[in-house]
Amino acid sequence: MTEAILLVGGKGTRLRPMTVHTPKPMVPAAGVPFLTHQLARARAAGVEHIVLATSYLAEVFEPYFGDGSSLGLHLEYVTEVDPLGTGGAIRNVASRLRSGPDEPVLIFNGDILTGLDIKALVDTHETSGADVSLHLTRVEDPRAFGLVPTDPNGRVTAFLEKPQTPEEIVTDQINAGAYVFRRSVIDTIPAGRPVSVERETFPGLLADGAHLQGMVDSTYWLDLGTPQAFVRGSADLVLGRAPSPAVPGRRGERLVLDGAEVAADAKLTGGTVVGAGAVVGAGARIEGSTVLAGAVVEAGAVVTDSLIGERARIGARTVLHGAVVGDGAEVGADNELRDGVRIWCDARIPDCAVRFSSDQ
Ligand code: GDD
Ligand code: MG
């Protein structure tokens, strides 16, 4: 087992308005472009050629990793006019593949955090003499997600995306976005168009009574789909909870990046991120939370949750709570935003305009 596919193409990025130069693959989560974590546990567990499939921005993937040899990999760049879609973004790099035709080709979604055991998922797909094997995982509500069900060996019988009818939720098991396909499956995806590997491919194997089988784990897993799941996987990243080789640095409370200028009384907790050349400022209190390159946070600045762009600026004693502030932006001081709010990129609040609380 030597080579993978990497997914990070499509529509775009529900980050992208946060972050406009940077594709979502490239924000730092744990202080390297979320994707190195990925491309590091793959390499860890002995893959060494991956291809990645992109659309989107493109052009900022190989600058930055280049032929993937700083990882000890061969990385390959495949980039789609048009988005293809999952199924089509695969077939579109079959030629660039080495595997024999019944040999097992790793397959990622670009945008999950996980601790899946890659080993044990080829494992299962050699013994079970699968067509594709698939990484599940049980989720509170499935309904964003591949819905799908197995029977007592852990066959597929169904792969139902995003269910949009209470009759649909079948189960608890969820396509988590890692799959083996044997390469000769590969080459079925029809060529040239948009395909959905959720929508059609596996449907359509399963109408053909082809052997799907699925793997539950129930590891740690996130889709980073949100900002605010971007910063919880980065926040775990740090802690410790997500396993990933490429975290610079001790596990910990906190991960403060060179050049990074942090005040002797602030406190930063759970999994706190500080970005090179970002500023915190005295009695700060920082939790959970991404503070991207040159950022400022000023003194008495309370933060949780919380992603802050580069070269954002939080005034003095502005509370963020499950906030996004977009690279550039500046929220002025005696602020308090709360959940779900998104300051957009080099947007200017002024002082003491938005509060939830009283304002004494
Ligand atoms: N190259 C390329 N081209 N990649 C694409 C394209 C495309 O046209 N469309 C999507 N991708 C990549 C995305 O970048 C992402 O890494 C992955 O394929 C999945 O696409 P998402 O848009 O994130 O899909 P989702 O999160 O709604 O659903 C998928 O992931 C769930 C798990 O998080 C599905 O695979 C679900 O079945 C699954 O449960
Ligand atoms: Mg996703």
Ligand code: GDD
Contents of the next structure:
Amino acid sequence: MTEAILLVGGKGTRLRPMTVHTPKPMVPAAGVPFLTHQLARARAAGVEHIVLATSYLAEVFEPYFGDGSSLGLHLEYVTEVDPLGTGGAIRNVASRLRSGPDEPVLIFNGDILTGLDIKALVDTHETSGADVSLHLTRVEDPRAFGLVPTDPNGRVTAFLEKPQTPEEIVTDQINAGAYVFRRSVIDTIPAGRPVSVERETFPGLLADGAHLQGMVDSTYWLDLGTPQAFVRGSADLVLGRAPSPAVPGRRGERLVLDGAEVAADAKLTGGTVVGAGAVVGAGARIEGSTVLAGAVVEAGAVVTDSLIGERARIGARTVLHGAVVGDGAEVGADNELRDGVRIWCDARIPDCAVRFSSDQ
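In place of the form predicted in complex with the named molecule, output the structure of the form predicted alone.
The next block holds one chain only.
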């Protein structure tokens, strides 16, 4: 297998309140745009040619990644005029593929951070003789997901909608968003209209007697569809829990990029990232958070599981927990912001304006 399709879909808009001008795959995670980790992992697995199927703000990807040569890849870009869904996006880029009819094509999702063994998925596909192979993962609570049961040999037997009752939970296996398609199968997807692989392509193939193989790989897996999950994923990359050859530095409790200034007595833990040109003041404590380029965290601030946008400023002794502070926003001193609060880009919160705990 030498080529792949990377689906960069519209779900990234869920991060817009955080950083209006940057689509999610380009927001730095562990120091580089998140998409870099996806591309680097594919290259490490032997992929050489990747087609990016994009549906929003596509104009930002090509200027940054170019032809992919800096990553050892050849990249091409195809942009949907109208939203086509997962299956439609795959079919829309078929003309750019170079594989023969029986050769495998890797397809993976730009919103998923995973430790999937890509080579093992390809090996499973080839040894089983499948038409399509799916990465499956196990989750503790599958009620929010469609279920994918398999037989003892790993062959997929059904695609089930989100279970509504305990009796409908027949497996804890879910579709994890990475596939290997036989090249000829891609051409059977209807062209020019929206198609969902989950609701139309896969059930249709199964009904027609195609061989769909599941490979359960329950290593690291995280859907980055929310700001909180994105921050968690960045921290896990720094900590080494999520693998990537693109992290620009040693794994550990912190990643401080060139040009950042961190006071000697500031404490950075939990996979915290401090971007280029950012400043962390004396006595500040930051855990499991991302501080983007040019941001300032003043003395004594306490920041946990939060994202601080580019050029934002966090005042002295302010407490953030599970917060997202947009680009250019200013949060004054002695505030307390918790539990999913989002501060819009360029907003201003004065000193001593917000708190959650009591006055005691």
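In this text, the rigid core denotes the largest set of C-alpha atoms whose superposition between the two forms falls within 1.5 Å. Computed from a predicted model, the values in this text were never measured in an experiment. Numbering follows the first chain given and starts at 1.
In this overlay on the rigid core, residue 160 has a C-alpha that sits 2 Å or more away from its partner position between the two forms. Superposition on the rigid core between the two forms places the CA atom of residue 104 less than 2 Å from its counterpart. Core-superposed comparison between the two forms: the C-alpha position of residue 87 differs by less than 2 Å.
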